[in-house]
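Here you get one chain, nothing else, as structure tokens; it is the form predicted on its own.
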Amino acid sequence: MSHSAPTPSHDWDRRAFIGFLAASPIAGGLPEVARRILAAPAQQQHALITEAGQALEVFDFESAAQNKMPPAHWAYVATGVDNEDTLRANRTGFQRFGLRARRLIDVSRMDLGITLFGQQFDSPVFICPTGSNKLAHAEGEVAVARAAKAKNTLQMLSTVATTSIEDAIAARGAPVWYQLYPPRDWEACKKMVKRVEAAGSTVLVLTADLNPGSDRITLDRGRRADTRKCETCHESAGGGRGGGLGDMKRKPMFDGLGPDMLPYTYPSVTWELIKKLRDTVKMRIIVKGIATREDAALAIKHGLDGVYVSNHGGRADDGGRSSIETLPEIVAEVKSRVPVLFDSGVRRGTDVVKALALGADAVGIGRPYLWGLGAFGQPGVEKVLDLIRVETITAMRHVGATSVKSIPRSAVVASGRG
């Protein structure tokens, strides 16, 4: 699929796929998010941004991004997986926590900076791994990069970037962590880590949860709703599932391991490859996709440096459940042992001091830059960031808070909503 930027001539294609949907024998039972995310941004109540600066909430960023996003790249930002309860869950799931408000405090001096690991940010809230930026932006992850560097924020970058580890790492100026699918061959998946270190990544971040598979249904329904000649970049770019071989020529951190390297993700994973990856590199080592005390538990036992609760952002398992209600019994299980970062469903500055407040050290973002990146490049991402970072010191303000550290768990109550 294209990487250059988008023209007029994809409004013909984004009012195809929309008269696809609504023609569609099974369109009546598309699920009500994918009906809303597929929209028309036309149905929005106000008039498109046409500049990042006009952006009053990180919303402007989605609907300015789908305007410009061909079909199926914007479905793949857009989708999750099954009938996506979960992906709806993890909005409504913020709705069950309420932040405590305190008066009469002084909070004119506000500091939001975090440490992770030696080093340091002055947010934190974080760039989470993301794949093919290229699709919103022919700049792509570069401009993800500099766009952290500017507003001193930590990236990770996927494994499935269209931009190497080692630009991303010259564009940011300073160590970006490194999200690791493993090549299903040990051999490539070593030579991959050896790769990341050697650039200067600083941290390892294993994903656990797409192991087992996950059903892209609003992403395949995009593909087949867009008319244009994907061979361009993808060489196998059928509309199935799981892509091939030719898709990978767009993921540089691919290059020289042959044939053996997909799947990325296969069902036969364990705890075991922690060890080997302990073997072969001294990167500090977390896990991604960490949804219950049980297996916060056996990532302590298993000497991981950091546990990180996630969902994927609603693609990886449809059960349901937010990531923000795994977020307590993840934090009473680690005890504090080791950092706990936590991403799904964040577009707040409340969501973000909710979590904070329940116990995260850190805060991630995925599709709101994706939103950014895909409107007006880096200058988009920039003020998504700022957008964030103004939210999240206002509702700092109103539980009384001056600094990260100093969020209370008395901030955050049931609210009994959602």
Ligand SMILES: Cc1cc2nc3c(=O)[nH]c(=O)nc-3n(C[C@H](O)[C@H](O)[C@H](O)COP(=O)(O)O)c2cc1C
Contents of the next structure:
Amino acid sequence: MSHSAPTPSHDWDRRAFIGFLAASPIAGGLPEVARRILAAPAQQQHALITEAGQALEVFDFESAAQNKMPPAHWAYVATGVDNEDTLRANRTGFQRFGLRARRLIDVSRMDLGITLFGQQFDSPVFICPTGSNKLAHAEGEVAVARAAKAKNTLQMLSTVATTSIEDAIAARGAPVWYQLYPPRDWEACKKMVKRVEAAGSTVLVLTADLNPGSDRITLDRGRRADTRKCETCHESAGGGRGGGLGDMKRKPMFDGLGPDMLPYTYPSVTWELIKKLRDTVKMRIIVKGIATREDAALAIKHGLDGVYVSNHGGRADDGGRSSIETLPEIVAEVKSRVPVLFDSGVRRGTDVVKALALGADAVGIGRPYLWGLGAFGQPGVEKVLDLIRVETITAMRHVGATSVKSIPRSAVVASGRG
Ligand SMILES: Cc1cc2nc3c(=O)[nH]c(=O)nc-3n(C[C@H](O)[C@H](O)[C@H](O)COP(=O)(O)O)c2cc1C
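Alright, leaving the form predicted on its own aside, put up the form predicted in complex with the named molecule.
Time for the whole complex; same chain goes first.
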């Protein structure tokens, strides 16, 4: 993918294979409609879905959402940074690991449940915090919360959500974890986290990977390509990068904090913030954006309750290292002392099982549920969760595991491919 128009991140090998199949004699016996579908480029095949139930894989939602969403909003979801090397690496990184299939094990009864900090979920797959969900669908984070409730799935709400933590928790009917971009002004930050705790959120997820800055070129190109008058819905007074004061007006978590809360990511933030947060709220605190063993060790040293391995879905640094390749060194450092959460690039059940086998306790998805939301609202998010669940079950069965905890480390090996 270049940094021109965003394209579906689907595998090109498959497209080439389908083209070959369509042209081959074996396609001769297929009905005309099936032949046309097989002959169409992958993007058009995915665009054929008109309701959530038709989706065969999460990528079906990618082009359906792209078709429905305005170019600037789509670009916000699709963007990486700079050359988008990390964004691409997040997908190819999974090919560097293979799953070792085991046979003739009774895998008829499957249990995908997990427990994190005393909260029970029906799936190891969780909903990552993403900003401004109303840009994908009018119901935004509330639709996501309802889907999370229907599937008893962990949801994290972003500081820059377009729904308040109070409304998200009401729609989820259970605690939603809160992702924190700490306002630079400490009084504003204190007010924000106390509000979150009072609302019933139990875990603070401090995002640490955007502080150095991120240059989102695809997003800026999408904004230029969008001919609508954005000011009719929201001001974007930040000069294009990261939103500004005007944009914050529609972010309910900034209500009443005053202008000192900006910018919400800044380069001088350090580990010292953890102690201040600890002294302010009783919530569990985990740090999101850990990519090295050194920082995992510091997270433990600073008494964090969990380590969240992530490169922000390739939206923070463009160092080109995939998130899944960072997981083993972090798991080795943490030594099961605290839960390890993982995200970035997860699109398949096999990705989920690879991450779990490498030692993650839970695995997050970002863009896939936004595709579902943008395409069809709550039913789209639910179907995305269903598809990944079904694929995860199949992949677990192939490695001979009937529960998340019973997936052995030996289920995954470095394949050297990709
Ligand atoms: C549109 C979009 C908005 C995001 N907003 C936030 C955010 O506000 N806070 C945060 O910590 N991470 C944010 N992220 C990163 C996600 O939490 C997550 O780390 C990432 O999406 C996982 O990668 P994936 O999209 O490849 O699944 C965002 C990601 C996307 C795609």
